[in-house]
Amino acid sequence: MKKLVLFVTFMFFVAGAFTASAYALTADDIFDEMEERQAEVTTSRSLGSLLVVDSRGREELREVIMYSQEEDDGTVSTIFRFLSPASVRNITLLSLEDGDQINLYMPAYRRVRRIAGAGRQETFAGTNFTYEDIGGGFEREDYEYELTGEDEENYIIELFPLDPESEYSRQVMKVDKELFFFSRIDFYDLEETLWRVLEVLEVEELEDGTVRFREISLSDVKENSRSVLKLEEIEDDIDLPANFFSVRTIQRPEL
């Protein structure tokens, strides 16, 4: 089944067992339509910015470059690199096959570190995004969900993780009724306290009716911090060398 993409390189997969309701559409109908509206791109290169705002309100604007490629088996591999400022320049994350393998290159140490296990839940380079947010996501069979309401602009779906070790008790997703993209996701911790908020600030509707994300914000409510990713230049269906998505590539000074 086609997967739902968070934005150009950040993958977020959702689904589960639907609970019956009185709404005209089911949760499955909504997710199917979201998948249909997802832009299909084999390869892409994106330039953008990542604004990091800490708990004291201090801001740092970082320039980023990202590459992605859909593999023959339908999985996606990505490279995410900081270009500036100097403190984070060339820190690079490599995700292979939907985050099945995640590697981090730290130029200051000239080495690559494998990110696995609990480390995937750690935040990446001082942002609010975890390694798993960037490199992977959630699989359909990992959730139960139900359509619990709607407002004038959105359907409201609640997702309940089946993994007993999940850090979240539930997630509440709003799905835009017109373009069928998620406009907001609230993440609740095990004590049912709102923890993280993911908001889509800007989308682009392509000529074929599909949608892709242009600007997205992730806030940590507990820490009062925020990270905002904005994609400013996107090139689709570009030529990339064989084995471009590799540990060797992310150690290069230029991509």
Second form
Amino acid sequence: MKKLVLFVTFMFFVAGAFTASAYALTADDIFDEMEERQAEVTTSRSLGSLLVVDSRGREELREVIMYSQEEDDGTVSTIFRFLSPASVRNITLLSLEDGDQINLYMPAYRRVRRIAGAGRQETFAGTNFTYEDIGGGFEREDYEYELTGEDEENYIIELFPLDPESEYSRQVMKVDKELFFFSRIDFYDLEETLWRVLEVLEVEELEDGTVRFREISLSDVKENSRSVLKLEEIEDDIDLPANFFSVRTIQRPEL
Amino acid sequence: MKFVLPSFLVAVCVLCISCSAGARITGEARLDTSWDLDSGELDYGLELDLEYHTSISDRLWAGVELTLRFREDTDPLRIREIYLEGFQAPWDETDFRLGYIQIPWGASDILSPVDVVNPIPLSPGIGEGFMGEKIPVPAVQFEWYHTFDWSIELVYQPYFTPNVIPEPLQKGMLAAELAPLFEVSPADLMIGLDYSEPATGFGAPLWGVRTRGHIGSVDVALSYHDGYYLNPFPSRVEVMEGTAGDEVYAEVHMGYPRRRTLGLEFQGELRALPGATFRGDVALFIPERWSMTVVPPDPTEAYEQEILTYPYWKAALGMDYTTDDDIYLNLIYSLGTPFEEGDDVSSYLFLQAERESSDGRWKPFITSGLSLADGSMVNALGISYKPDVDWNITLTASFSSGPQGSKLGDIGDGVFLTASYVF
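Moving on from the form predicted alone, kindly provide the form predicted in complex with the partner chain as a structure.
Next comes the full complex, and the chain you just saw is listed first.
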């Protein structure tokens, strides 16, 4: 789950300018605390479900299995596979080193396809998640950020992508004041219209005080669709064979 | 096709045992209908794909994939695959598959010239599934991952498996090719056929080797295959007097020339064109020298005609790109098709464009092909609809243009409707 955590907490790696000082904590303080609260896991295996809800409210429930591993250089590699239904069974995504390399295994053709270029922004197998979302790949140098407010339960931070090719003009993130996880991120398009909303629906506080996500929702506000990923069985620090995160592994009939 | 019957029996046994053991069989039911707009003929067929695989151990699996068909002029049952496969077996660094299998080589999305192991049967049009079907071959595939990034794959095929071309179609193609030699119209050329398959066996196999990995941000593979052409070539034509009018009767002996294929595959991103993904295959074919002996009614006038002489290239170089409006574009330059060899190889451009609706239910698409040799074209317009997660309905209208005998003009016009259910 580390990769997913990485995706939804990419702010850990942000190192942009900080200007606000009218609050008890600075944005950097908040990010530092969030990083402290992130569950320390080297490898993990998660079983769960992905609920895809289309614009007409029709629902499709998929079983998923995910493996993730933090590499020596701090990047995260992920394998994400659908277990059901039959139409997507064993479609498998491999993301290496924060999405530096993304491959998709299509069992019907027994082929491994490289996902590159603009294809990274395509949604993955009918979900609201793009290949890049699953793979991560956010860099701290890509954002400026600013603490812009707070309410009773959350700090509010705005993030501005530095990449001129970014699909977003800004992102507004709410960070839970008690457990220091983000509870919601609003993604605005270049016309300043709300486009996507990422919400954390359930978190688990571990004995050591760290937190991890159990259920998240990614909504496409424009298209009125959403995908809800729920993790039910999580095993941490498992033994994985050397080179497990490879093109070879995603071609196996069972993981 | 030496292994078809025993493989079929094994497959049926495995499926029966699976059913009796309550094992889960998955698959797809598919109804195909086609309407030939030139002849007005309506055709339909029903296919049932069944798949079963089971783990023998944590490193070994066995599987069977069958297709049951109800369609005129086709075999009622076809084995898509029957195999035993091992991962990290027999050694940690090796994987293998053996049985009656498909071995897909190539990075390009269609028409890969390096995909030389399995025969590709002729498709009735360019609707859904165009060029997607393959005939399995008896083979052992063994892959050694000697480093994290690179592997070497060995393919051993003890027996030759030719393509399946319906005899009326084969005769029609030969009549069009040979009729000018005898100065008759194709309709007046009666053809008798016989085939000679190459003498292969465990001691004289077809074989191949392929290494794959990545260089920077590009996945690459190099391959070599020593085998035979999968479609037959005429080797001897014996012409006899016809029995009525202007008819000419020709007894045509067909064979399968040996060929060696060197292949290069690549897919990835090039910094020069950000946003686009390149997928390409290039193959150099080195054929055995192959000629056709034409024996007229007077045997003293027999002569030879060269068919395959020199090495030649085939290629499929594609670039796919997704626009800001989520339109997927795939442009492919193809030098040759699976049915063009030697001097017949010519250039084509193919374009695929599609866009899925926001709810993921609808996907209109267009597939176009243009022969750069003679300007003939084929265009397929279609739309896919998913009424439910397991259902898919695709309607395609295909139109070709170009003079008779042109590369793509003879494909004709047709409408195709496919409904499939995955279970």
